[in-house]
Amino acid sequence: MKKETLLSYARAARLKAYAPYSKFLVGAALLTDENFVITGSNTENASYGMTVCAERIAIFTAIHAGWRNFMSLAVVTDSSPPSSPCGACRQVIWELCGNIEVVMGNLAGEMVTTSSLEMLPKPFGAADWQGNPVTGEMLQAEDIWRLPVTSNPLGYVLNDYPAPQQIPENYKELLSKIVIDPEFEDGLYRLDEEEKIIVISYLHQAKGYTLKDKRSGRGNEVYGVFACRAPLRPNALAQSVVELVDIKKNILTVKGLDLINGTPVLDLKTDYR
């Protein structure tokens, strides 16, 4: 993954910060050895010692999700030159990530690249998992499947529908665009041979869920949520089959998309029917 792309993840994560005291927003993005990205943002507290930096939140989240091997960490602030991780974060980076690349950037596009060992030339303790009581067998335990699964969106929907209730009734005849991150553009190779594609998305405005709902296509009879297309689901995922009209570089034009502007797109698949 390009450094600029990882910085863009950190820049987006910065907008999730809780920083009412310092007003200093920080975003971090941690890249695993499988090119998966986990983000974090600084979270402050009125008791200042309870504040946790963006870098540590990203790393702790990644560890909790089961990741162990990391390649790079990006940090974005609104300062020039770009701010570097604090001493506590440097120690955590070393112990839990090892000697990885650290990329620091700001909103003006400045970028500084170093490594965790350069930032902490004489670290305390080991940078490995030896001695940790959590084993591979434990990670396969019966209840592990209950833990949340994180996904990185591939792109987003671009159209004129700002909210679900404003999707026109004739949406099946209207055009929308799907903007794919240029990092994944090669994955669109030969997609233009398909007439229809399946769009897997995350319904980011859906809140909560119900296990039964009315099914409009069946006379508003009540069905279980897994037997209908109700948007309020235990996991707010949607599957939309659309007509592929055009592809220009990383931008797809599709017809019949029932998603609102800004909806994160998680995957694209071909329709084999």
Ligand code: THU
Second form
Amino acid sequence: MKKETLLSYARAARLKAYAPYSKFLVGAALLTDENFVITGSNTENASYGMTVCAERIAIFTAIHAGWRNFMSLAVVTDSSPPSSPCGACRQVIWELCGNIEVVMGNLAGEMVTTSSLEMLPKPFGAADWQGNPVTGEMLQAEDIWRLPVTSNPLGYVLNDYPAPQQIPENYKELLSKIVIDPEFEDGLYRLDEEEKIIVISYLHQAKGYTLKDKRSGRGNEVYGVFACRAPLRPNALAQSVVELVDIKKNILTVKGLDLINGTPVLDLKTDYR
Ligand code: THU
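Based on the form predicted on its own presented above, generate the structure block for the form predicted together with this ligand.
Next comes the full complex, and the chain you just saw is listed first.
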């Protein structure tokens, strides 16, 4: 993954910061050895010392999700030159990520690249207790399926519908675009051979659900949520079958998409077996 791309994840993560005291927003993005990205943002507390930096939120989140091997960490702030991880984070980065690339950026597009060891020479760390058992057995636990799954969206929907209520009745006749991150563009190879494609997306504005309720899309009769297409569902995932009109580089034009502007697209696939 390009450094600029990892920085753009960190830039987006920065907007999730909870920093009412310092008003200094920080975003971090950690790249795994499987090209997956986990993000974090700084989270402050009225008891100031309880604050946790963006870097540690990203790293701890990744560790909890089961990731162990990391390639690069990007950090974005709004200062120039881009600010560096604090000492406490350097210690944590060293222990949990080893000697990885660290890319610091800011909103003006400046970028500085270093590494964990360059930031923390002669580190104290894991070598002192190597040989202790790793808790790998955790990953075989019977209840593992209950843990939340995360995904990195491929791109987003671009159209004129700002909210679900504004999706026109005749959406089946209307065009939308799907913008795919250029990093994934090669995955679109030969998709243009298809007339219809399946779009899997995350309904980012859908909040809450009922398991059994009257369904407007089903003549107001009572149906279970899994027996209808209601957007308010436990995982807010949507599957739309649309006509593929055209693909130009990383931008698809499709007909009949019932999703609002900005909806994250998680996957594209065909029905070919
Ligand atoms: N902060 C980070 O998130 N990362 C760093 O490496 C340095 C500091 C945050 C913590 C606090 O919310 C704010 O920046 C000011 O210190």
